[in-house]
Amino acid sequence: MKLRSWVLIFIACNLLTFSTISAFRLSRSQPTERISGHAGDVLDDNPVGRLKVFVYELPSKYNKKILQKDPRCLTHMFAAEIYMQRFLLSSPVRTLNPEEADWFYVPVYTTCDLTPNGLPLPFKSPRMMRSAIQLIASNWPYWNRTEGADHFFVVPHDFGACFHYQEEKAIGRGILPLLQRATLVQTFGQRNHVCLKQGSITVPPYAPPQKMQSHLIPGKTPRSIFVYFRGLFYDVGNDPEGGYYARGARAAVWENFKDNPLFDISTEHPTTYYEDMQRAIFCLCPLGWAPWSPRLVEAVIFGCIPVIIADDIVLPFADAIPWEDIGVFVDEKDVPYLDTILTSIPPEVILRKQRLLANPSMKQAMLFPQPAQPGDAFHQVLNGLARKLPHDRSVYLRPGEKLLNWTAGPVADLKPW
């Protein structure tokens, strides 16, 4: 498309002034569009009164003591496991009577083991999880009656309960055998993948709400950046030969568009990162080692249309958020044509996506705020659990019946934790 055409798109987009408003303080005067149909109804569901959750009281070595050793866990993108426990402890859906519970929650912080660079090491996680399950199976009767089919766990690792950050090794491990019947709440989501079991609830990664709030810029600021991205294009340390990291998609972005004036892309992460996203029309959200990243949350919060480059990705709360309406999906093989794809989108389509993104319900569903707020990610998780009720009678085992193999999995996982 010629330069004049995308300039017209800029002009059309900047006629609206809602683009940088947060979920917390949306002005009544700013144009939004309600999410129509079933998705909008689901997004606005109130889970209170529809389910009761029993929270196991585990020894602090499974959660609080781990966090005390490294407070960085409170702000990293895997922190949903911490905030989910805090939310449930004070939630009206919590019950102290396990006999009346619909769901049982096991609070284990499996990602709070960080390297000096702040990356989680998953190697102890399988043993920690097995230890917690052995504990609840030995001290309460509820695990054994279903072998976890009415239990849920938050597993926000790169590849969920496969507990490894490299996909090939995660696939080789598979989901921890003891979690095969449980419901997994995880950030990883990819169709037809061994690390995503049927019935899992895919959630957004954690992004600090207060930090994003502090970087808001005036709503009338024009969106003068067409395409924006900050992050790695190559991971030389872990993928020295190239082509494996991001399945080559990020490398293709750099090789094809590093000199394109429509693309503001770089490996540098400026202090104005959040402000820049609020000045952009499109924000690239490519896969890295895993298909997801916090950019997806940041793009939605800042009204920047997410350009999702991750084949077969399963997006957060896909039954409640109309991702096809608010985002742009580009196949990994089509990355070299990104400029043509994005400049070919009619201005009226861009404007509608921005109106939908300005809907406060959309933004709220992507956040784990403290304290919790109606419609936030905590409540969307509960909505997902409520929609699974009532449990089918087949989840309850006959006396003496066993389905899980407690000795399955890598030998290292069977060592005491």
Given for the second form:
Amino acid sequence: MKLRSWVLIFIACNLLTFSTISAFRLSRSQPTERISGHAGDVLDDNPVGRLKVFVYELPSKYNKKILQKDPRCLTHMFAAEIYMQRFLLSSPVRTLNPEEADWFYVPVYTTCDLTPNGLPLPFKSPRMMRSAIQLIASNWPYWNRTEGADHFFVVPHDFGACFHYQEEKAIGRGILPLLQRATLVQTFGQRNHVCLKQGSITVPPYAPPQKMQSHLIPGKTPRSIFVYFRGLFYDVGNDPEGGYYARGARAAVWENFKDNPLFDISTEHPTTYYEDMQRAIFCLCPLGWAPWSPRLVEAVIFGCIPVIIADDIVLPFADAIPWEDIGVFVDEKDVPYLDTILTSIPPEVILRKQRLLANPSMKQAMLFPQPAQPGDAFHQVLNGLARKLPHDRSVYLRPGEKLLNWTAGPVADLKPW
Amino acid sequence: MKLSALHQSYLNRRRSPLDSSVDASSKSFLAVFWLVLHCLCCLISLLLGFRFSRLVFFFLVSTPSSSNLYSPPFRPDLPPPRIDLTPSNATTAEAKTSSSRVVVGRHGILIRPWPHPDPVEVMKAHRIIERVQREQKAVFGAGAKGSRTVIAVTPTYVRTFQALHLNGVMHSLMLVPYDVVWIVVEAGGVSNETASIVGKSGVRVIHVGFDQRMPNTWEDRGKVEVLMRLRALRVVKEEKLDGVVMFADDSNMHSMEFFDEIQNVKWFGAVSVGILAHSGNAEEMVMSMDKRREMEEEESSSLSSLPVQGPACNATDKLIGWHVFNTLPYAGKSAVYIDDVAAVLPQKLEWCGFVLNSRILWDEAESKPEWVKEFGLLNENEGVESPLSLLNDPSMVEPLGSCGRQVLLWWLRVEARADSKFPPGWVIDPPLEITVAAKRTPWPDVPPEPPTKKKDQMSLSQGNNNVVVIPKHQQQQQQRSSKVRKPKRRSKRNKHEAKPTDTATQVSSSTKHHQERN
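Following the display of the form predicted alone, present the structure of the form predicted together with the partner chain.
Complete assembly follows, chain above in first position.
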């Protein structure tokens, strides 16, 4: 009894010293600051050696053939699913022996059925996913062993595995029943939402790294724009009355600040978009039809403090990156007072946020470069998966136990793909 | 399309009352009432341009909010909220889930009552921007490389063109992103004239007087300027100023990259200077250029034919010699007196092409290299021609500006006539007695000149004021009519001719000179 209490005191002392050490490391160092997540400096963790991933060999109709049909999938903001597979195929965490694998990856490109405009149609995605899962369930025993609890899928679409672009319909459908136990790597994240399940890993949307690198301007160019935003405020095509798109938040930004000289906001598509972001102090990242946006990635890369206007949003790698310290969160109901909010931030806080943004590991974590580099988004995904290890005992099903309902969901989804 | 849906819903609502058999009359009255209401709503919506029925529902159903914002969120399509009725014994945060405060459906667009910028906030934002930019400068700009003070040495004296030259140097120094100490040495003692010009600079100025007066020949002037510069270097030594000493002659022009480049000097550096040997005589310039081309074809000159003075390097960027301005084409035709109309030639090696670390001049020889002479023991009377006299070993000079390939400043000497006068401080006090209006004034009160036999004189000054640059063939005409040209309208002008003609002749003669010097 006495020994246990002494051990507890010893552990408590250690924790104290560790916390003070991390606080010391956060002291000012020009021009960047180290990012300390809730679990320590996890952005720099190396996943190699901490987990093993087995990549299923699916017939090419699930991946390669789709990509051949439409190569635009490589450059749009949902390209993470394609690059994830390419990265895993050549990564040292990949194992060819499924018996020793901790995680299983199913490479199916569900977001590659594009309209002529370039927007993905999610109508066939549930069937495609279902068909892929049926394939792996019948050819390998690993799915049935755990009913998918040690499998992960990349679903970068608007509302993740709900497979619809309209929020009401997505909520109505819910996450695909077959994916109930799997880990989902998705861009969508909103607290208390049907389409974000417990244990998902939120990733940033894909932004082309070379294109952004080529538009960098010298760091001494003075930041003279206070608030910057380029994009739609009203979606006249889909929401002519207004009020549905972005829950009215973007329209509120326009109506309140269209004549404010501090706010450089418009719907133009300038060729100097990236350069302008580097000359701005704050970049608005409001929600659109879905709460996430590639603007967050662009703002981080270009050192512009992101102003996130999306209630209850879950940002990428939220367990590793302290977004509260880096960005400014504004409730949608506070949008009319955005200028008051932003001008009342003390300059020291703004400078600290800029220093945190200047941290190269922060920028690296938002990108999907090819070939993969240490600390990039791929590695953060693997870090996230590694943090979920070792698997709980309940992951492995007892023989004969069945938890998934293979006939759940809308009837149209049950049709073979 | 949406209107038809509403229509449908109304129709459905209408149909069910009709179908019931109980009290058909009241039901039909209700139906008619709904139909009439529906038509009214349709017409109003058509007028307004949007479906206002939802607003009506909102006003009827929801409680009026106390905030100033109109159209707060309205939830017609509320999906069943996720209310998790977990028992209260859940202690960890994850088990406690609350209903989402974000609802799907139509929200109002929140607009505050006066959606315009607030000046106080605009000022706050500008202060933030200023602070951010200051930080940027500290991180990326001048502070990044370790900025050293620039000590500028300028010999000057009061003359007509002093304001022109000194303002040029002053503006360049004001733009330098580093600290500047400006040592202005003035021949003939400290004067208010110079002090008033340099006082506006905003940089730290050390205004030193030099007892000698500036002589009238270029050669002597060069010698006096050397003495003045040495006087300034003595000031640097006495005040123990720390930084990079550069020689900003008051008629030179410096590029901003020059100041960035000289920050890299360790002890003694040399840059390339563009020599603009301006002669003022257009024909002579053309001739000299032709002659130079001939010379270039005849011989391979070891002297470079470019108007540049500076360090010469070999392929491995090591200093091997000096590029010196080729003075041969100007042999015998260079200016001797300061206001001569001829090419003003530079010395062999101009001081402005050299920069030095101010510690070379200090007394204590702690870290001074051995190839530097002790400045305190320098004898000025021995004839110090160029800054290389300060060194024991001139080969230790560092070539700057990618080994002299970049010309970072320009040397030019232009001065006015010896007898040219200018108003002290460039303030005309007392005001000129006769002000002659320009020929074409916008004010209509002066009637236009009737055409007289003085037509030829009018054509001379058309469109300009009294001082014009007149082409050569009209020069004689101008000389003849100069006295008559200006005072045209008032006949009693001739009585006052004594005074204005002085200025007039002065002005016109200087125009003659201007024209020649062009």
